[in-house]
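Only one chain is included here, represented as structure tokens and corresponding to the form predicted alone.
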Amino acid sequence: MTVLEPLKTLTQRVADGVLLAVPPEYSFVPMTLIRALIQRPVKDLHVLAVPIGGMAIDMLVGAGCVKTLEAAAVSLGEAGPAPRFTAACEEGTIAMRDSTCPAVHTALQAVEKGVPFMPLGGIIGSDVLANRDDWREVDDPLEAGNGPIVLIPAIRPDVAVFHSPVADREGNVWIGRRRELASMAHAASETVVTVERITDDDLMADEATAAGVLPAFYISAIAEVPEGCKPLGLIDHYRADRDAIRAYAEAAATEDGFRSYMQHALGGGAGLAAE
């Protein structure tokens, strides 16, 4: 059963040391959230990014709260490179496992079927591929001449986060048509989500709403957390604030620069993981 609760508890849920699913800039990021881990501070985070990363993942790992990280890219888009994962990346203080945006997706999926992998088509001979040893290029098993495939091994994330308009008290989640998220949850030990607001409404009673809802099975806990997703963007809710992205962007060049700006966005009593 989906359990509401107060953003501090929900942090619990992500432990030190898990594997640690985190949605694209563009798709729901729960930055709250992330702050918040930040602040407690996590540790030794595994993370997959799914399939790339931004903001979110680049401040965790400035923190020091990542171990490893695997991911088709990380960037601050308009704002230019992530400059804590590219300086991580370039001091090799973090294990990081090149993919590609099918491969990220077609992992998952397998956990979805339930199976421990999927052939997945399009990286034959890359470099991608040849700095994979977990990924294993096979001949076509039906013998029908389709030449030869790649076998993606399965990847279940102990722990998906996002943050999503509105959640009912059964515990069900609007997504939209954000179908990584649900490939996400669906993979996931325990989904645990921040939301703008809690509605009496049964999200899945309308069949207007039904299709774009994650059903609670999926959703370990909640949090009412109002604009949740600032200073990145959530769909008819608000925009992302470019300015600040790009603030984020300057400071973050350098270390003491993002040390700054982390002290004044978690309020100046946190500790960060590095540290």
Contents of the next structure:
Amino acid sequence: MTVLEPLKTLTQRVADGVLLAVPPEYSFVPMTLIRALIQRPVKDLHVLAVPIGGMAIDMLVGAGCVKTLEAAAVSLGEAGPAPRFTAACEEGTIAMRDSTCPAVHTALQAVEKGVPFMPLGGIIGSDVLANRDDWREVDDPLEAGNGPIVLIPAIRPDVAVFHSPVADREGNVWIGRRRELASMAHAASETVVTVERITDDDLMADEATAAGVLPAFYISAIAEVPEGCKPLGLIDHYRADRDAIRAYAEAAATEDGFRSYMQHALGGGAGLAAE
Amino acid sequence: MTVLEPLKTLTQRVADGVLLAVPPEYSFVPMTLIRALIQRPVKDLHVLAVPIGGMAIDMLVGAGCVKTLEAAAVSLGEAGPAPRFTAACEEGTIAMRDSTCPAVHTALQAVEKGVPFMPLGGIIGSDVLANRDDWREVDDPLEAGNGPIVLIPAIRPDVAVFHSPVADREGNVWIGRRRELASMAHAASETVVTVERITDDDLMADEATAAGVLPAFYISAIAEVPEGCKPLGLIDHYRADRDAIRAYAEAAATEDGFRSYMQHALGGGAGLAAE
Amino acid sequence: MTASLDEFLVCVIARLLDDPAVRHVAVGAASPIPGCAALLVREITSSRVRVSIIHGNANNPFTDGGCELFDCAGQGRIDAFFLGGAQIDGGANLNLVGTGAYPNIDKRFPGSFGSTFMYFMVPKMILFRLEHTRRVFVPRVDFVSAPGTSAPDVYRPGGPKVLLTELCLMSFDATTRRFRLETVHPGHSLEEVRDNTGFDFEVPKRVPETPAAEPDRLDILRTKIAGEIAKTYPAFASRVFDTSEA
Amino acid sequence: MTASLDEFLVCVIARLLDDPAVRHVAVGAASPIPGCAALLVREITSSRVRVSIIHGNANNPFTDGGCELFDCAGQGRIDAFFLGGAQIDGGANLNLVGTGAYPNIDKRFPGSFGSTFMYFMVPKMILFRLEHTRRVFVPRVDFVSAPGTSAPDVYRPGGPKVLLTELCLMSFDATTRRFRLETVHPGHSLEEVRDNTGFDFEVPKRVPETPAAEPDRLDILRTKIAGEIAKTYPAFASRVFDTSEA
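Okay, that was the form predicted alone. Show me the form predicted in complex with a further copy of the same chain next.
Below is the whole assembly, all chains and molecules, this chain first.
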């Protein structure tokens, strides 16, 4: 059964050292949960950006919570480069596994389908491939003249996290057309969700909206966290606070600036892993 | 641009000899279109059931429109075996390619992803595999100790057909949670759709329902055909007419019974291919 | 209360599913008796057991299209599933395609459906075939829709665990590749099972009788489950429970 | 009406897209100028050209999640797309990852995004990099996010066709694996292009000037497109078209 619980206990479901899947910047990013994880602080995460990262991953990296990071890119969008990610790569303080967007989707879809790998076009001749000892370029295994192709091994996240506008009491969660959240949840061993609100309605009852629902049996636990994406946006609920994102980008340009920003963001508390 | 046109011209988009993808019995089956194709009559079809067939495919087979059929199964559900399919297999009048449900989905998803094949678990040691010279069992191509696996080559339908409750004037089509219709349309070169009605609303405008919409750029043409699934059902619109399906099952038990049923169903007109 | 054969079988299956390892039961096409059993277990476990009925909308939680059931099984999220077969042999091989030398079929059946995949993936695979005759239970199936066992290097987290018929309940041992008679239904005998089974199977010294339907469960079945299953299988519900059709 | 550089570049790209072979233009992350050009071409072709802007909801027709853009490209449903690069070399290899000896990066950029796939799949791939310096246009990229050309046995229906910068428009020939200067923007010269390009490229005998922005298109851009692009790129629209932010 899906559990409805407070954020505090929900946060405990992301153990130190897990492989954590995080949705892309523009979609359903659980910023309040991320800040709570940093506050704890969570340690030694292996983070998979699905497929790109933004402020959430930059903060986790800056706070020293991340051991390895797999992503097709990390950036703050219109606010520019992700400063702590950039610094961590340049200083070599995280192990970065560069990927490309469809390869992340493919790796999750392999788990979704219960197969150990899936093929993906393109990629051949890139240094992305050259630096991935887990990916494999093979001659057409059908022997049908299709040429070489790259096989992407499955990636099974231990925990997937996201924030949604609404869940019902059965644990069904609205995702709308952000179906990469479905693939992420299908692939992950556990999926932990924060939502704006819990509704007493049955989200599956109406065929008109059921298509946008991730069924409860993929969801481990849900916490009600209003405004849980802020300062990022949540579709149909609130827009991204561009001033706040720019302020973060400026503050996080230096290690000291980041630390004082985070101390303020976490309510002056402790909890930066590097301390 | 997606074209809105009458059923008569829409029918011409299914040329003789094409590889035609047809949705499963319980979902969005374009029965009026199928009857119009039989009336013409369409010839030498290669039919792909996605992944199982029912009355629509039984009628096409009985009317002599089908040269080869790939399906995981064909049946009339609670009304019993599909009589014309059964007879055609036993008499050897169609070339039957037996598949299994997830293999059909996998073959379409390979086209969807632009790759020549996809792996699928299970299957090994079955006579389904033994009788498919296109499928290929290979040793783990990752050489990671995963054991043997079957590779399913991509299948690209020339035309996919289905019936939906509603489309808008841009050509966006509602599919709800029947997402196999999306895979089918993504994989097919052309997708031809009948709908209960055309709406002046923009189906993509509301985020709450957009998740159930197949975007217009996958759709070649749409015809407004009220009650276009009957005697099968259409979700939230009308239930399957079980008496009519049983009457079909009884009539089609013999070749003669099928022919007189179809002559009645097609309005007494001509058009059975075998005539 | 006397249970009909349908109701008796529902209760047998319910006992097989009322097992802590079973968290999610899926029920495929044209399976009203397994469907009833799954819904009954959901009821008596206060929804600890999830039930997914693939056809129709009632109790169908899937929102990702026709592939989702198979994906779920591939992910290990389905703990129990049901398969039948026009022929089943002593190695638990299933034939859902036809008799004769394929592709020159003598008698054609609908086809393999998802069995060729599901039989490998679902840990508790329950074979359910009402008709217990030598026509069904053959020495060797004419066509293997799905094999009962696989070589050790084949990825196979699932496979056949039990076989339930109108006569008896058998278990299947993937190591010995043989069925074992567990219980014989009331009113039937070991000899009757032997006479009607075309393959050899293990018989323990003492073969108990299959327990009767539990009265409390039978009551729940008739009061709460009958209407629920009618949403998916109206003809079945009408025949067995005399529900009026919607 | 004088066009700003942004507006001028929008009109150059619009001419590249106003081509019967282009039925569907997709625009990826952080690409406001290509986004404006695509919307402009949609407007002047009466929506013959479809436009999909990936980020945000406006003009985003996708309903199948983050993979749909890539799936579409793999299906051959995307005719034109845009890529940039922190470094681009004379073989049209792109580097979006960083400078230095990877993984010991000197200067890190965001990452390859989908370039490693899209560069192979989209027939009309337009390289768009405003900054035209030897820092960007290098003899050999430090990291190949996506290669400009591939061996003949590699499935590659797409690849680079043109390169547009603040100075000029070049074309790319996959057979010779070289860029060719097509036009130089008004106010700039061949010498300036040569001085600021770190790789060798073909120069025709006569190098025309890049045509100016068409006044009628510029008018449409300012009146109809400005508001539309603001839905996806508010900061850009505010800067270039002085739209008030929502």
